[in-house]
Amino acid sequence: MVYDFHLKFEGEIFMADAYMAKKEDKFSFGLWTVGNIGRDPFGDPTRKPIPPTRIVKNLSRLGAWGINLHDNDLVPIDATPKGRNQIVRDFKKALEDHDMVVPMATTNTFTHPVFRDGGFTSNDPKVRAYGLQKIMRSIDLGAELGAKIYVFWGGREGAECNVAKDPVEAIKRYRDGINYLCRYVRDQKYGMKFALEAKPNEPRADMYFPTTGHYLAFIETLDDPKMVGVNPEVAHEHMAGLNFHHGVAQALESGKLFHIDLNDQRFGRYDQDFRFGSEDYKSAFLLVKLLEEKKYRGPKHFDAHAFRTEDEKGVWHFAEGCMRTYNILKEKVRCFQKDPEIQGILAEIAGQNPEFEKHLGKYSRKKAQALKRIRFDIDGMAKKGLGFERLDQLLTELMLGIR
């Protein structure tokens, strides 16, 4: 690959070539990712904020299609009403002279004290009343700025002191909760979705749902379950040290991937939110190959932030590896789906016996009495390889780059 050194904007000069994202690929930041100044635990910010249009400006050159936020990551929680609408008036303008949308909307309810244990499972009912009208608020920004997707990362929702809140209860007003919003979008006529984020912990010591397959089960239970689907992330599925790429298909088997946070994280660690497929490449490279085989079409967010040891254009250098990289997974994808010898152990994979296909799927009485007449030789079966080490390491040597 040739790289034309041609795209500058601020004194700063970016790759241009045929990895650079374009609108089509509709990828998104939130406000708060590439806005992030660089504070932790141990240490004050190292970087000023950024405006928000300025955000969607750089962004926008970067190829970026949308922009996400929370509410407060726009409008400070103590606006005026004033302020408010000028606030917005001004974001709005910046997102039409840019060309840029805002496709998912979500809710701060975790850094105020007010929802220090939580804003839906509180068991103060004053506090989850005052969580259900701020949202109800933020839903409406949202919707007043193009957003069809909502999501709810449930921050505090969980415990440290497990005996002081009865989980079951907990699972319930959060369900209370959810169910209450629906009506309240479909009542308004939005055309919202909902999307749930799931985390292990962090901040709580423990989260309610915290991996995936648990907000799956739940969404089961709502009034409305098909208004409600899933937001999976990358770092939040590692921390738990479980494989996303699973996650996420189960996610698109059951239609509910509506949503997807892209980062990535090392297993066992606080939540990195570092840029996409730095860390494990293998992983992300799967992740990128099922997106697009199973031809996801939704939003790809970007949940991330650049290191704290960067300055702003340190920043934009981060956001746009971020879409970058999601590309040249995606061109490595194309080369293995190419590869011939790949795809041969794939094809003899695939087409084993497959005369015995007959006796699979859906149960019938006469099937299952034909099933069992056959005698199998076991023994016999188990001795044949399966070619995984070969196929294994022909995509490392792919992803390594000498195929």
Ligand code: GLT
The other form holds:
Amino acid sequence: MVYDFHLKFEGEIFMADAYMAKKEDKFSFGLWTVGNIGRDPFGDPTRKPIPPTRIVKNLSRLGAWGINLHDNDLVPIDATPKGRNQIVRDFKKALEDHDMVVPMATTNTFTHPVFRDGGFTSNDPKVRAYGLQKIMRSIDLGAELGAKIYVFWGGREGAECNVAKDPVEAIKRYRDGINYLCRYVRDQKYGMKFALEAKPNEPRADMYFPTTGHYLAFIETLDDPKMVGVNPEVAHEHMAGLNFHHGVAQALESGKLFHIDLNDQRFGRYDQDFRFGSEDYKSAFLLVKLLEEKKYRGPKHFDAHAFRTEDEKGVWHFAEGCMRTYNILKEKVRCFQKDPEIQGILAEIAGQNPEFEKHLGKYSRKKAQALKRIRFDIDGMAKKGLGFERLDQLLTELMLGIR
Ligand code: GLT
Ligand code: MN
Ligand code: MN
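Pass me the form predicted in complex with the named molecule as well; I've looked at the form predicted on its own already.
Okay, now the whole complex, with that chain kicking things off.
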């Protein structure tokens, strides 16, 4: 690949070509993603914190559109009101100077030891009350910065000792908390929507609402289901061994895909939060194909972080890589849509036995009686192979770059 020109900053060279991110791509990162300092349960940080204002500047230069945050990514948990206001002022100025927006905000209800047994679901009403207070303050901050989506990831809503908490009560408490906050947001006229994010385990041994599907069912039991959707994350569904784009399809189909966390992950491991598309190209392709073909227009958020081996330069290459890979896969989707052989096979698949459509769809007694009279030659119907091997190989060759 020959690049027309190069983008330089911080002494590093970045790639500026057709795949470079543009504002209209609506790519966002969290302060906690590019700001990740490389700490893990076995090792100390390998990087110094990057000031939020520099994060805003550099992401903008790479073509990102938005920056998301937890309350304490920006404002330390023990900041004075005066200190908080100064930090927020500086941050707003950086957003303006670099044409960046805050599409989403969220609360950290998992780091401080007070939340060691959950925020919403804690057995202790005093902890639950503090949790609500912290979230309301954080929602206020999000609203001040213009966020229209508010994410809930219940990092400590779960258990190790599974007899210490009644799981039915835990769900009721979670519902009470979300209902309360929906009313708060409406009362304040913030015009925000909520997006619930599932994860099956880590940091708790077992987390409540382990998958996006669990949340989709739960949302329908809320006082105002319209205000609440989901924020599925690639890594989290893959941890549960699930097909991510099928889950996303269900969320999309029910009008509940309010936000999405893009990253990558090997199956069966801890939450790796790798660069988008870095591990499983085919799943990433299928996801991009789905989002593009179904015209998802919400934020595309990279909830990922650079390898622990990296210094700050590596962090910016990581961020660039997430966005480039999305756009490269988008181009692959266009190639797929234009490939005559692939499209020929798909047209054949779509055009089988159209005369039977009239027997399907909405029930009527007349239709049911007619359908019951038909004699199906099921052995004949099962004889012909479906040709999916060929189709799948064509996809493989397209992805490997020889079509
Ligand atoms: C945390 C988690 C993410 C969530 C963030 C939002 S916090 O980094 O691992 O998946 O999206 O609360
Ligand atoms: Mn994750
Ligand atoms: Mn996430």
